[in-house]
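Take a look at this single chain, the form predicted on its own, given in structure tokens.
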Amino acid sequence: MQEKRKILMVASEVVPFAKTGGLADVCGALPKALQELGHDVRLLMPLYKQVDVKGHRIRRAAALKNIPLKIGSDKIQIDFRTGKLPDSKVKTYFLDYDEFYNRDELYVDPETGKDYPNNDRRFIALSRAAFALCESLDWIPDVIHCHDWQTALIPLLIKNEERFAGTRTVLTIHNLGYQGNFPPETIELIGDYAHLMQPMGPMEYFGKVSFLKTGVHFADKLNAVSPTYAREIQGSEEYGYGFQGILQERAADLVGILNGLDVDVWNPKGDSNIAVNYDVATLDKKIENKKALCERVGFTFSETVPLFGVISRLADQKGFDLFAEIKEALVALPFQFVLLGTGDKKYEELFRGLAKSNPKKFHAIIGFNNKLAHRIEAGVDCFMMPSRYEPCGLNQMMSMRYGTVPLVRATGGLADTVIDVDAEPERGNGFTFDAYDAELLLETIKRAVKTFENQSRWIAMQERGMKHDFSWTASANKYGELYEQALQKS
């Protein structure tokens, strides 16, 4: 039985308040699962322009106003607002400082397409605010759980915080491709740490100040968001992005914990977003959602023609360069394809072009719509994720919850959750391919199209996926174990 702990979770984005990726999904679900296990969990994030203050009943607090914060030689005053994670009792605090966070996007200036030039100041402030919040509340956590580079300075800064001498830090790496590397003068904004910027030092990375490297060096415990990804990022330049040697040095303190899924939100039995509700016992009703989706996108519905779907950020990482290589061959296949996503313009144009030339077979919705995302998960037969790398991935789990068969590249969390039906006929719940290769992707799509003809085999895959437990409970217990290991460190 784990001891109940006080845990402060600090993140740059949290569902449903603000989101750019899977980090937000994790930080919106894990705190609730930890609290259900009995832990006292509090959450800190910035108050972005996107946060619906009124809708989420976020309030000002007189005791959390005009709190001094130092960034280099600058002294600013911040406020915290308070709220709760929806459908939970998790107290959520929002760092309120308009100059840093009242922006149109979270990290990137939409006018330039580049990172905001003061991102270093913005997230130094978030890291320092963690200590200011706890002291203002007179609540000192046992563990501060940090997420990605935006909060990775906390394990360093805590060394100079006397009241936090008994507090330990855990850093979760959601995507090693984002490291928070800044010009060397940023060190002056962080504090008196120039001695850590010598070549190969704890904060230095190719002449820059690396927030993530700092966290990797100083955190008591580290984890990545799937067991396979934890191995991959230590094993090669392809996945390690130059950090593989740094992570190998911390191998004893680095574990992989697979993300869970909010099974209340992603539940076809009670999902109000979809046309017809169903579960594994009423799987035959799923086809009504396919009919509704076909009508929505202008396809002719057919029980015998498989409908494939993708919901994704349109980027090289997600495998869309492979799509581009095989687009002519895809047009010839007896299937239909619907995409929901936004991102790189070249891929937006790729799918717009396919849809324009083949309107009865391809449909592209450029943008994001949460209700439509649910309808696609429920309506398609097969969901595709041919990612170059995928630290964990959530859509393959969402798909299986909805009786939708995943087709993935066997990397990261995709390798940990999807079992190829041809390799293991009795356990298979989807289709996988290994090498990052366009022809292999095409052959795997062809395998899926062919397998769809054998409906008894297809239904068996659907049922295996729907019966799998993707809830956060198991993962939350593993995080509880990780916190205990961190607290045992001197």
Contents of the next structure:
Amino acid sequence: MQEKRKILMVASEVVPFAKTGGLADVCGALPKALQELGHDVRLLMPLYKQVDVKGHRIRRAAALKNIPLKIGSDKIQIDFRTGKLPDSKVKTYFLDYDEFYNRDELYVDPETGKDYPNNDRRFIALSRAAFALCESLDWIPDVIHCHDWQTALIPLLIKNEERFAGTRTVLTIHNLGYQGNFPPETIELIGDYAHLMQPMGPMEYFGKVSFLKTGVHFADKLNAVSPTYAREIQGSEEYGYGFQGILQERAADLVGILNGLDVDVWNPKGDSNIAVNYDVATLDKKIENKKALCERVGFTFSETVPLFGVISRLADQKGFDLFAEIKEALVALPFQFVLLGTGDKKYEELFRGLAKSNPKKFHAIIGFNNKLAHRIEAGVDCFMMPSRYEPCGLNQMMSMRYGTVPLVRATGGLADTVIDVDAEPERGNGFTFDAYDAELLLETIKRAVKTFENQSRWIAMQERGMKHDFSWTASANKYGELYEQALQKS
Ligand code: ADP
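Next, give the form predicted together with adenosine-5'-diphosphate, keeping in mind that what was shown is the form predicted on its own.
Complete assembly follows, chain above in first position.
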């Protein structure tokens, strides 16, 4: 039995309040699982414009108003609002400061397509607010659990917070590709830390102030979101993004913990977003969702033609440059393909172009649409993730929950969750390929198309995926152990 601990989780996005990617899924589900284990878990995130204040009954609190916060020489006044993570008792606090967070997007200015120029201030404020909140509540946590660069200054700032001398920090790395590197002047906004900015110093990264590097240096314990990714980021420049050295130095404090899924939200049996509900015992009903999706996107429905899907941020990380190389060959294949995604303009153009010239075979929905994401998971036969790197990946797990067979590059969490059916016919739950190579991707897609002809083999794969336990329970226990290890540090 683990001790019950007081845990403050600080994150820049949390489902269902605000989301751009898997980070939000994790921060919406892990606190609930930890609370079920008996921990007193609370959450802090910014009050963005898209947070549905009324819908989630988020309230003002008299005791949490007009709290002073320093950012460099600026003094601002912040409020916190309070709410609950739905279907749980997890107290959630929202940092309310319009000038920073009442914006159309979370990190990127939609008008310029670039990061907001004051992202350093926005996330220094969130990190400092963690201490201000706990002091106002007179609730000092045992552990502050930070997520990604946006909160990675907390392990440094805590060193100057007297009341938190007994509190330890854990930093979870969800994606090393996003490091929060800012111009050297940013150091003055953080505090009296110029001495940590010498070349190769704890906060310095090629002349910039790196929030993530600071966290990697100062956090008591670190983890990456899958065992394979934890190894990959220490092993090479390609995965380590220049951090492999410092990560190797912290190897004794760095582990990999695979993400789980919110299995209540991602459950084909009770999902109100999809056309027809089903589970592993009624898998034959899944086809009704394929019919509904084909109708929606204007495809001719066919039981024998496999329908492939992608739901993704359109970023270089996700491997769509491989797709571009083989697009002619794909047009000739007996399959259909639907994409939901948004991001890099060059990929948006690639998929729009394919859909325009082959409307019966390719369909692209450019945008972010949660309901449609559920419908695609339920409606397609095969889900593609040819990622260049993938810290954990949630969509392959969501796919398996919905009886949709994943086709992935074997990297990071994809390698930890998908077993190739040709390599291991009795255990296989999908298709994998190793090298980052377009021909290999094409070959793997052809293997999947061919395997779809053998329906009994396909169904066996679907069933294996659907029966797998993707819940958070096991991983939440591992986080509990990590907190204990952090607390043992002096
Ligand atoms: P990442 O965090 O790198 O974006 P993950 O696979 O870990 O990748 O998580 C992505 C999450 O975001 C999944 O829940 C996925 O369904 C969702 N998602 C990504 N793009 C979209 C989109 N355009 N519309 C709706 N949901 C999306």
